[in-house]
Every structure is written in structure tokens, then in C-alpha cells.
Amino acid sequence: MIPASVLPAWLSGTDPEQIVVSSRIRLARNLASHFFPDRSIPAERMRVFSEISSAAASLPAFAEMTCCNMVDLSAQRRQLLLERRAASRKLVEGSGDRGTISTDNAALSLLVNEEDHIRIQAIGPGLCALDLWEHADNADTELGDKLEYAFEPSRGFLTSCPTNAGTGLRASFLMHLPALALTGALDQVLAGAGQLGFAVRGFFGEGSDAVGHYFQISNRAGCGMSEDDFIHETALLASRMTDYERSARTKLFNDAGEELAEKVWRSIGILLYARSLTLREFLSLSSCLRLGVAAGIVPDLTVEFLNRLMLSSFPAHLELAAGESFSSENADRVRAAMISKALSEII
């Protein structure tokens, strides 16, 4: 099981600007000799899970990994994997034998029996897609030598969703874009990304809401280009959006520095003295603090501190730290107290 004390790879960045919070490369694969997960019966899902986990255990790329079957985990432990982005919501909420094989910091993970038999996921801080692609590709090659993938020369890798077929690749970037929102340019930038054929999703990806000015952008199609081209095109868009956000920040810092400082310190005041905070409220307020760190408004705060505070504020992490389960209302009170204590020690 991934230790809660280990900061996940996607939150390990220390750049004060941190417009691109994290990059992720994901490859979808299926086994040729089995029905795809949505069509398989429980006994077959069990066989697939056993086959994939046994193959991974024998390979160097997965030697240091931990295998978790969701049927053996509590709801809290499953939620913990979701919060650390080592698992997806579909995997957590699914049925039958399914799970993850991952490193302690979730830098490299296998999601087994999710929408496809295998999702190979490499994730890291900042704009690092090419390095992640090398890790994911190596893992894919090793697994492919042990397992027979569903593949057709004319279609590429076969997947449950037709949009993933071909390369099976998704390159995605979690971006923090508060200045574009505050200057009124965000909708235009996101609409432009959609018109160029890229998907724009919320904090936790597909099916999640946008909160705290965090957005995930990714390629929509899996065929029509090579893996390198998909990664290059998506990374290029992330780079352009970074430039737009950086320009918006410069304008904001120069033209409305006092107003921004007031907004940042008001956010700190709420976080210090609120008696109850929902996760959505915290992510919105801490988004403002991140902008304050980038602007040098709060010299005692760091991105690393805010990243750890974010992780600690997620529901399963709150419960794990307290050693008990909470109702949503109690969780909001515990979250507020934890955040207040952590902030008061450095502000």
C-alpha cells in the first residue's frame, strides 16, 4: 500500500510559479485472449488480474512496486489511491478483481481491469512529458514481451473506447490558471484548446469539476499520429497556455498588485480562522495563495508547503491522519482545524 507520508510524484514540484503542476502519460492496452473488462464475467476478471500482476512481478520495471486489489481494500484505502492519482474513479467504483500496481510515489502505475485490461500511467511534476513517455514506453515494452496485447496492424492497439484505439496514448497536463481567470481571458483560452481538438477537464480528470482554477488538458484521439507527435502537440499547447498564464500574471502583478495582495491576505485570514472548510472552498482559497507565492506576496509560504497541505486536506488523507472516519460535516471541521494549525506555524 502506498504510504500516506510519501508525497506523490504529481505534487513533488517546487517551482514557485508552477503553472504546469504535473504531466501524465497513459497507455491503454488489452489482452488478446480475454473479453474486455466491461464484457467479462467475474471469474475472467480474476484470471486477468492474476495474469497481469504475475507478469509485472517478474519484470525489472515493476520490481519495487506494490500490488493492490480493490476487493481487498477498505473504502478509505481505495479513496486514498484516487486522491494520490494512483487510481481512477472508474477503478475505485468498479466491481470484481481490479486494482493498481504502483511505486510508493505513484510515479509509475498499472491500473488493471479499469476500462481496459491495462492502463500504464507515468506521472511527474511540471512539464516533463518526454521523460515520462520513456518510462511508460519501457514498461509497455517489458509487459508486451510477457503478455499478448490485442493488436491489429490496420487499427493499432484495440481498446474499449474507440477514441483510444491506435496508439492507446493520452498525454495530459494538470495546469493552474488563476491569472487567466482573474483577467477574464480563461474562457477564450479553454475554448481555443477545445476547438483545436484537445479535451479540457477538471482537477481529477474525466467526469470531475473544475475547481481552484485547475484544469487538465489532453489529446482526444489515439490514432492519426505517432506517440511522439501526440506528446509534442499536447505539450506544445500546454507550453502556449503557460505563456498566456504568465503574461496574465505579469499584467495582474503590475496593474492590480495591491488588489491581489488584499485578496491573498483575505484568503489567509479565512484559512486561519474558518471553523469549517469544504475541500472545494480550500482548493479555491489555496489557489489564491499559490498566486501569492508566485508574486512574492507571502515570502514565508512555499509551493511545497501548499502541496502537502492540499494532500492532507483530501478526505481519505484527513481520516488516515486522524485514525477515524468522519461525516462530511465533521470532515469540514477537521480540515479547517488542520489547515489553521499548519498555517499559524509559519505565518
Given for the second form:
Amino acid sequence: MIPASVLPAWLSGTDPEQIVVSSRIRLARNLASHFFPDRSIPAERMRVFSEISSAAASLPAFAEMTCCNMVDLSAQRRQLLLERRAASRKLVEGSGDRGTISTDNAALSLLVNEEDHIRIQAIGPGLCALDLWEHADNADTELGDKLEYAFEPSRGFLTSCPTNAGTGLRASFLMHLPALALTGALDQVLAGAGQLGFAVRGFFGEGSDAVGHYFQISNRAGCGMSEDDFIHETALLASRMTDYERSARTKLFNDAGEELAEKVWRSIGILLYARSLTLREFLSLSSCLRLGVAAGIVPDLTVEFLNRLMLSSFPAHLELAAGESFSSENADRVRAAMISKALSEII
Amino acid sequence: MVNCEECGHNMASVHLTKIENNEVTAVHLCEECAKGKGISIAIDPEKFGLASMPIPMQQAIAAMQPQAPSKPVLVCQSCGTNQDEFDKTGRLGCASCYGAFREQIDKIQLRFSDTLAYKGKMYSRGTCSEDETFLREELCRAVKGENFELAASIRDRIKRIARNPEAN
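Switching from the form predicted alone: structure of the form predicted in complex with the partner chain?
The complete assembly is shown below, putting the previous chain first.
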């Protein structure tokens, strides 16, 4: 079982600026001899799960990884994997034999029987997509030697959704863009990304809300370019957005430093004394604190502290730390108490 | 035609079949006596409409309705995914669907890319056929477990392999 206390790779960044919070590379693959998961009968899903987990267990790239079948996990443990980004919402909420084969820090995971038989994903902090691609590519090559992928030389890797077919690659970056939001330029920047053909999603990816000024940007097409080119183009967009956010921060720090400091300290006041905090409210307030760290407004605060606080405030992490389940109202109270205690120890 | 078993004189219009402890008993009642026993015979269009019928019956009735000529419906010969399912979900059922829905898939991919050319990593193992032995084992298991709906679906897949071995 993956321990809740281990910080996931995507939250292990220490850069105080942290505009690109994390990078992620995902490869979609299917086995040639089976129907895609949504079309499979239960016994076929079971067989696919067993074939893939046996193949992964015999390969060096997947040594010391933990295999979790969602069928055997409680709702709380499934939610934990989602919060750590070791599983997707579709995988957590699906049915039948499906699961993850993952390292403890979710740096490399296989998602089995999600929309496709296999989703290989590598996640790391900051802008590190090319390193992640190397990692995911090696795992894919090893796995592809053991298993029979569905592949056509003219089309590439065949996937359940035709928009993923080809490379099956999605390069995505989790961006934190609070200054663009505060200076009113965010909508224009995000609309520009859409017009250039990139997808913009919320904190937890597909189907999730925009919260705390976090956005995921990713490529949309699967064919027409090589993996390197897709990664390069999406990383270039992430770099440009970083430049825009950086300019907006400089403008904000120079022109409205006092107002920003007021906003940051008020956010700390609420986090210290609130009796109840929803996750959304916490993410929004801590977004302001991150900006305060980047501006050097609160010297005792660090990105590492805020990352750990974020992880601990997620519902399943909160419940596991307390050793009990909560109603959402109780969870909000427990979250507020936990955050207040942690903050009061350093401020 | 039989008389009501309750009052003995009216013609029975409600015919019930009761199964209790593996014994089948038929009960014939007139409308009035049925009401007296709390059996509702009013026809609720929602309960007895087309929507309440088993799917094969719906399909049989639908097939009797005169229909405007429509374009041929594409179906994947391997997994049975049809045009309607693909249109609704945007998802394909198997690798062979890429042959069945080729033109539509090309159009979808061209929405996001200027070219359909594949320029990514090459893979050498290719594709292999669907495992008929596995399906036959699963068919036996489904029949033994009296899961006839599942058994019928597996049987259809085996038939498709027999008809179209190269489609897999």
C-alpha cells in the first residue's frame, strides 16, 4: 500500500517562484488481442489486468512498484491515489478490474483498464518534460517487448478515442498563474492557448474545475508530429506562459506591493483563525500565500511547507491522518484545525 | 373463454400466473373481482408503452414501422461497435474499428492536426488475432453461470471471428 506521508513527485518542487508546478508525460497503449476496456466483458478486463501486471512485474523499469486493483481498495484509498495523481477520475470511478502499478511517489505509473488498456505516465516537479519522456519511453519500450500493442505503421498506436491515436502522447504542465488572474490578463492568455490548439483544463485534469489559479495545459493532437516535437511545442507554450506570469508578478510587486502584502497577510489570518475551510477555499487562499512566498512577503513560509500542507488538506489524506472518515462539514472543520496548527508553528 | 373464479358469473378478463414454491397456479378473474383483490388493471401508458418492453420486442416493433431510406450503417465486424455508438460516445471498441470507421476517424484527427501522417515512435510487433480459445472458455463459463446475455454477446464475437478471420 502506498504510504500517504510520502510526498508525490509532482509536489516535490522547491523553487519559490514555481510557476510550472509540475510536468507530466502520458502514453496511451492498447493490447492488440483484446477489445478496448469500455467494450470488454468483465473476464476480459480481468485477463488484461493480469497480463499487464505480470508483464510489468518482470521488467526492470517497474521493479519495486506497487500494484493496486481498484476492486480491492476502499473508496478512501482510491481517492488517495487520485489526490496523488497516481490515478485518474475515470479509473477511480470506473468498474471491474482496473488499477495502477506505481512507484510510492507516483513518479512513474501504469494506469490499467482506464479508457485504454495501458496509460504510462511519468510526473515530475517544474519544467522537466524531456526527462519524463525518456523515463516513459523506456518503460513503454520494455513493456511493448513483452506485450502485443495495437499498432498500425501508418496510424501509430491505436487508442479508444481517435484523438489520442498516433503517438498516444499527452504532454501536460500544471501551471500556477495568480498574477495573471489578479492583473486581469488570464482569460486572454488561456484563450490564446486554446486558439493555438492546446487544451486548458482544471487542477485535476479532464473534467475538473479551475481552482486556486491552477491550470493544466496540454497538446491535443496525437498524430502529425513526433513525440519530441509535441513535447517541445507544449513546453514552449508553458515557457511563454511562465514569461507572461513573471511579467505580471513584477508589475504587481512594483505597482501594488502594499496591496499584495495586505492580501497575503489577510489570507494568513483566515487560514490561522477559520473554524471551517473547504478544499476550494484553502486552495484559493494558499494560492495567494504562494505568491507571497515568491515576493518574499512572508520569509518563514516555503514552497515545501505549502506543498505538504496542500497534500494534507485533500479529503482522503485528511481522513487517513486522523484515522477516521468525516462528513464534508466535519472534514472542513478538521482541515481548518490542521492548517491553523501547522501555520501557527512557523508564523 | 372462462368465467371468473371468484364470482363465477362474469367473464374472466384478468389472467394471473402465480409461481410459489416451484408450483405454477393460474388464476382467472373478472375486472370487478380483480379490483376487489387490489389488482390494478388500469393500463398505465408509461408502464405498458414501448419503453417498458424488452429490447428485442422494441426492435421487432421498430422494424415494422415504415422508415425513410437511410445511409448504410457502419459496423465493426470484429467488436460490433456501430456508427450510432461511435457517434454518441466518440470511443472505438477495438483495433479493427480503425478499418471500419476510417473516413470518420480521419476527419476527427484532421480537426486537431494538419496532417494524418504518423511521425512517432515505430513499433515492430504488429497486431495479432483475437483469442478464440479464450472466448470459448468464457462462453462455457457464462452458460454454466446462466448469464445468457453475456453468453449471447460472446457467441456473436466467436461468429464474427469465424466469418471474418482477417478482420482481427
